[in-house]
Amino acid sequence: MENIKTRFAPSPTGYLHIGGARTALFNYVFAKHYGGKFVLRIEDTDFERSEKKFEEDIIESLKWLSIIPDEEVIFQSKRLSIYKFYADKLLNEEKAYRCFCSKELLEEDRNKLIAENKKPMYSGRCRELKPDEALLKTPHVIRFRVDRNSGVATGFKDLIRNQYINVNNDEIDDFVIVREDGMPTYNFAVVIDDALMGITHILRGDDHLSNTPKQIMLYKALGFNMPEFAHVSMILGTDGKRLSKRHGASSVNQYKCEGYLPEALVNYLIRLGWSHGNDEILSMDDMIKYFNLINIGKSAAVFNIEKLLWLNSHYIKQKDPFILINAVNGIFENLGNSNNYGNLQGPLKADIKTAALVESLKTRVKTLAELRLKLKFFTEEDIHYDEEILKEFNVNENELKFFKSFGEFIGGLNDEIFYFAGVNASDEASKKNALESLKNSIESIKNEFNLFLSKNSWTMKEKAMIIRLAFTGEKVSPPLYEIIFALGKERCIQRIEKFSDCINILTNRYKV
């Protein structure tokens, strides 16, 4: 295939959401897989609900996706004199009419042929009407006159499907294709744009199917060349119903600032009704490498948040910790401003201890949020330690001994352990020698606290759990040579002092 020129056209009346998202993607790398073009139109014509902020959102969010249009981003609310053009070509050809029935006589119209059994569709009561010039002045729509010769039919082969549908026109009312206050319907304005922009093949969810016949009539009256069509099954929750938030859908925005990656949310997209073989992990250039429409499945795909966070964890894994660094820093504001991660303070520093500790981390975490959290001992002072888990380890005076000489071995262990030059972070070399560095540290200060415990006939099982307790105030954490070497000698003596006046505290109390 040649010349292959895709789009994606959302009405920017809200942020874009995961179904958008894939038909994007989707048309995105079908074009890109035969070096074709792709582009974005924003349609928005309905003044009302359409919103600047949802028009950036859809744009920004596309750009964070990796899904970049080929040519500059398309507005229908500048080229509402090319759709008058057309309206006006239609009427003049006798393709389209006037319309100046009521709302209220059209419900009355509706009603009747529901309590008759039929299908409610205009009656066609204006289609022979020749307007005077008194009765233009009065508020109408323009209808799209539909050939109603006996056995004329409308179909189009659906590339998905692999199938010719065809629909009798005896089934299509005769639509509106422009509505009283003179915006073009979704329908018209459509089929204009499409043409105009060279559009080749029209990718999208098959909620579109009953518009396609409507959609090919106009094609056909205005003289334009026929796109083909591909239909793409809905995106279902695991309950077998359409997806909705309450099955963990949320807008592409929303997914970047609880710490998803754009790479995994991308991967996870793909693989949303469509497949290659049994791969799981596919790069852009892997998708576009592959794609087709032959492996995009015919039923509806089911949206599994489990999967989108294993593919996260899995991206995570594989990125060096400054870049990690930068991307919590990336959403840090919105996690600074949510209920679910307490008082965040500042942004993370693009240094080698907390690189350190990022880097220990990134094998645990499904998220970047979770990531940022589990960061919360290091970045904070405000240690705190719960009562119900120092009782749970059965803290006592024997423990005030073993920190007194804990304390004293971290205030001994040599300062070029934890001395390092500055790493520019942007600079991969400078990344690797700190990184390289890092181990070298880590090794050490293992080597010195493996000897200290061995000394005092100390095991790691014993001590391990309740020294993590001092550090971090939680059960689970970063290793403990990571942590030692992120927090210093300095807060490391700082804790262990702030922790032995709470077992201080604890033991007193219940001497009493």
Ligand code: GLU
Given for the second form:
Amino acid sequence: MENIKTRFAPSPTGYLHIGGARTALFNYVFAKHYGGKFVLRIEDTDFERSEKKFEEDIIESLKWLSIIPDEEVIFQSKRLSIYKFYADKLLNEEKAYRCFCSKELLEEDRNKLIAENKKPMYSGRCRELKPDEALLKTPHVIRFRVDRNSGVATGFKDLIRNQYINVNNDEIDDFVIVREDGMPTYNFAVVIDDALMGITHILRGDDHLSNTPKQIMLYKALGFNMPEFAHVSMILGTDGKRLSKRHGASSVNQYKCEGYLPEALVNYLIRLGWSHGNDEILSMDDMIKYFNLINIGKSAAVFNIEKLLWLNSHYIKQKDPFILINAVNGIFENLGNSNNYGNLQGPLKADIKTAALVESLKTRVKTLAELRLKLKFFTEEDIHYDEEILKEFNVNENELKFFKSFGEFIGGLNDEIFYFAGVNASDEASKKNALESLKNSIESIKNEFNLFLSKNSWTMKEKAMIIRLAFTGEKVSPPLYEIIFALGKERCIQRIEKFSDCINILTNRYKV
Ligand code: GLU
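Could you drop in the structure for the form predicted in complex with glutamic acid (GLU)? We only have the form predicted alone so far.
The next block holds the full complex; its first chain is the one shown before.
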């Protein structure tokens, strides 16, 4: 196929949600697969419901997902004169007409038809009206004159369903193309824009299936080339209902804030209704290489957060720790301290200690938010011990002796072990150097620590959890040697003291 051009045409009446992002992605990879172009058009003619913040969110979210339009973003609100030109053309050619029926009158007609068990449709009252000057000055809409010759049907072949969908023209109202305020309706503007922009394939949600015959009528009436149509089935929640806010996060930005990587989300979205054999892990390049319409499923796809989490942890594992630090900071910078994650101290430093911890933690977390929380023990000065956890591991006064020796051991470690090469996160050689010196330090801590344990006839198995609790307050953490290295002598000793105090308080309390 040649000169393929697709578009994503969201209305900025809400944040970019998962369904919209999937539509954009399908359009993007389809165009790229054929060496074509993808464009973004913001359909903002509904001034009441459109908002700047939604527009910005859509543009930013697509950028974050690496779904980049090939041309400047188009705004329908800046093209009003074009729609007016085509409305006048249709009026002149008597393919459209002005309708002066009041809302009340239309409502009355409608109720009457419903009462008679008939489909509520416009009566056609103004179809043959020849309005005089005075009438023209009164509020009115412009309606499209649907061809009502009996037996006329309008249809198209849907490329996903791989079947013709035909609708009898009698089923279609003389629909409004220009509202009372002079604004074009969706069906009208979309056809003009898609035609003038040379869109060859329209891939969109199947909620637009019923609009397509109307749009086809307009293409014909305006003498435009007809694009191909492909309607993608909707996305359902696990309860079988259409995916919505009720199912938790639904906007792309929300997933970003919860610590999902764009690669994971994009990979997840492409598999939501499309497949390439049994491939689950697909990069953007893979998607572009393999994407086709044939493998888009005909039935609705079900949103499964577990799978998204699985993909996210896969991509987190692959990432350089410094990139993860940046990504974490990107999220928390936006959220400040008013987020769900408690009061976290400032951004993570892009230094070797943080990188070492991130490197270890990245295999144990599913989201960046989780990663950030697991670093709390390192970034927060003060540490909180949860009494329940201490009880769970039966932390008692017998440990005081251990911690006394352990504190002395830490205090006696050679300061050189804690020296580490500075790192310039954007310089690969410097990163490599720093990671090398880090490895040596950790190896030394490990050797010394094992010596200390065996000298005292303690084993790692018995002591690992209690040390982890003392240093992090948590049951899951990076390896102990890394923690000791990252915290440094002074902070390790402070924590040992605080933990010992805590044991004392707890045991005394139990004694009373
Ligand atoms: N603005 C429409 C929407 O957001 C576009 C639908 C289409 O792709 O034609 O649903």
